[in-house]
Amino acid sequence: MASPESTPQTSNFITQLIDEHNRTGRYEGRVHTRFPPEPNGYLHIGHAKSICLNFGIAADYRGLCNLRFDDTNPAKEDVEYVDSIKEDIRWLGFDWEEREFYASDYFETLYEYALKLVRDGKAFVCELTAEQIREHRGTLTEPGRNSPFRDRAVEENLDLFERMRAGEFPDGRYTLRAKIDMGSPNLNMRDPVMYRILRAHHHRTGDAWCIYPTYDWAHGQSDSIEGITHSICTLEFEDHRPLYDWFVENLGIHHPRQIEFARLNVTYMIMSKRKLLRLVQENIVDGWDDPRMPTISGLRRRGYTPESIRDFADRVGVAKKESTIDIALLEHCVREDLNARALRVMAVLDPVKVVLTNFPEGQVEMMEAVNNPEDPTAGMRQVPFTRELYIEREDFMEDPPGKFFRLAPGREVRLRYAYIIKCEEVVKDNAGNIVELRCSYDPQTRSGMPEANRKVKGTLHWVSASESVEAEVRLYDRLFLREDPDETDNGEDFLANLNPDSLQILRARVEPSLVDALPGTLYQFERKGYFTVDSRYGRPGTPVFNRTVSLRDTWARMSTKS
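In the form predicted together with the RNA, the structure of this chain alone:
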């Protein structure tokens, strides 16, 4: 027995099964998986789990993983989706090399396989309508009844089936069904449909076919043709495994093992392609790649990295228990990755003016700032400091509570990489809104000077009023208000749980260096969060920033609690 397998670092019920197969030699030590998306929507974080699992297992065992589009239903599928799916998998960091397949590649072989079952008396052409088939199927507790066409002669089945393919009959007139057992307690075994007549233009085969195989008939045989050893799918297909096995056994072809695991669910997210499609079609979001979407393309546009998504997929585990992962884990994974990589810059999201009354007018002093304290190789940069500055409105309080470490009348605060300042006067407009804070600065406390080591309550980020530039900043919050968006009060649908404040657009002031920010560059706006340039709305010279995720904010948590 060849045993090229290595030992995977993670143990779960799937790797245990594979290890057992390797021990007994069931597949000669070979491990070959596949990721089989249907091109009827964009990939989401749940697919990412499956992609990481399938490609990951193949890599761990020095095997292969194919990409195979499960394109057996032309009515719902489109090339737009196959293109996006390929882009997303590549972006995640996986490579299927030349093994890009389509179930439609096998239509001819599948047809020949079907012919064999017909000749063997194991499949028949049925004339029952969809509704009649349902009636004959029986129920969960009652057995079904045989179709009156079940015992049609082989020759007649052959003739009818060939004419089905030839296009002699209208849509829905006949079906080809497997002849298994209408009395089976497993409804999937009650003479399942293998082919339906359907005139629809297929994105790959065009109008070459008017009969299309069903999932059950196409999937296992496609796996078999490709020499797949472990066909990993989600829990709801567990009931289909006996049928999967029946087809390959009765055809006498290579028999892959189907293994089912629990799909990923994440709090505050919906994973249903149907529902995501609705959000797109009803313009509730800005396309499949809206940064609030759980799609791979949405997460990418939001600023998530492939590394963080792969890490997340590793951490959620693989099991058969249906579970819902706390979105905090996903956020933890991006923060961890971004903390190590993001360039620190200063941006004031909700500016209020600060005037340093004792700082010379017209003077621009360059302050040296660290680009990434986690990465010395990221270097330093110069940030202009002037008499008039902006700080975050929420960093000042006229009448602060006890633990407020920021600016307040008569209090001192440090400006990051600059001086310690003291608030001397609050200027308000007629409506009582604060329009300006007049402060003094201590010239002996510039960063690097001995006096700068003085203990002060807090450190604020800032931006020069004259040297900074304006930029649009988009803050995102969860798309839904409930942990489980499908849980609604009185028969309403999931849209009732939409968060009306999931997108907030601000006009912020940012460091001058940011005018030329490019999509793909990862930033941390100090004290605020991680941001990246939006790939759709950002233009050279006028960047639009998306907030990927906020920084952990213990102050916010403290204030919410009290």
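Given the form predicted together with the RNA above, I would also like to look at the protein as it appears in the form predicted alone.
The following holds one chain only.
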């Protein structure tokens, strides 16, 4: 099955065009899409939108969607990236079945296609350097100039191109270019390069080739070979569509329809693979799967779910005009999904000790706690309660303001699922730091007791000092300080906008049930946010938790106000 859900895509300009094609019989009612990543980096949230769109449309029309790797630049490609891309797509819930292809599968066919254009006088071997080609290309307001090698005889072009393939020439010595129109207002039509000489070991073809096709030459022909009907790509390829059409028309082969949509941009996120690679190579982040990265693997490690990402892609929709989506919407989708599925537990991130002076020493009471109030099937759990506890340091103030409803000297609060306690004494060290709160508890206020419903204004989470487990908690925040990380004040590098506080590591105390929590397990730490067990550092017995998102939902608040 192509899609994890049968919910149809919302009608948009792409589906409207497909409906028109089906009505007129352009592709005999077939719908065949593809997702064509370059294996030169890890996929990010923008790719997730494209994955959902291509696989989703195929599923809606009972069609097919291929996975095809655009592996035409071996200098930047790696099997690591291939494997990560396949893992990400499967994790999102999509299946390309047996239709896994590579542009390199078609190198021989592409070469034969190129020979046809040479024989037809529509391609030529050029000796201009890359810099000279740029100079001859012209500008948006000035036409380009013909290469002095544009009018070579067909026989000479065939000879040179065959010798290029045979490896007779050094890298960069020649290129094969299409012969179209150097006066075209579209720069992509000004005799574009189809092949370049490049000696680089290819992850699939090894050293069999020393000439490699460009993206523009390989892409449309690969679509055609696979019988793709609708070649859905992002808006930056709109100006490339005339070239896409020119190639397939002049070859006389199956002609897919290229359709462009606006790429996904999200505030506080970088989507450039080149810049993401730099973050990795300069050790600014902890690899491609760092939870601060916008990569799918990073979001997965942070605790995002495939359902939340698919929901986000659906809410964003498909547009023709570029825009930037507020990251708050993405976080809202994550919260909505986790609220329904995440188990509730108690964790104290910045502990201060509480001693219940009237609670029996050595006694352990088990308190019954709700696992998830949103899920009636989630059941209950037992949480140990003892004389010595931990609460959050921020939940106590010696001299609180008027609307502070947590613990203070002489005040009462309820400990969640347990008793009402009252602060009787504050113990400090020689430096004046609070090290212990001495409190009393009301034994009649446990759940089910006569005074259990006695009202107090504050309810705090807690853990037992003796029965809880020490854990590392990683509080991840946005990697960049500005909504547009590329926007700087004085032309500085985008790294000037890095958030120095994007990661804070705490030594926390958590319920004993979490000691053997498995990597990837999702939790809501009550009153603190949603967390997951880290897949890299988390181990049974020594849990490490990543904060996925906080509980504060700014998108929901904005939506309510509007």
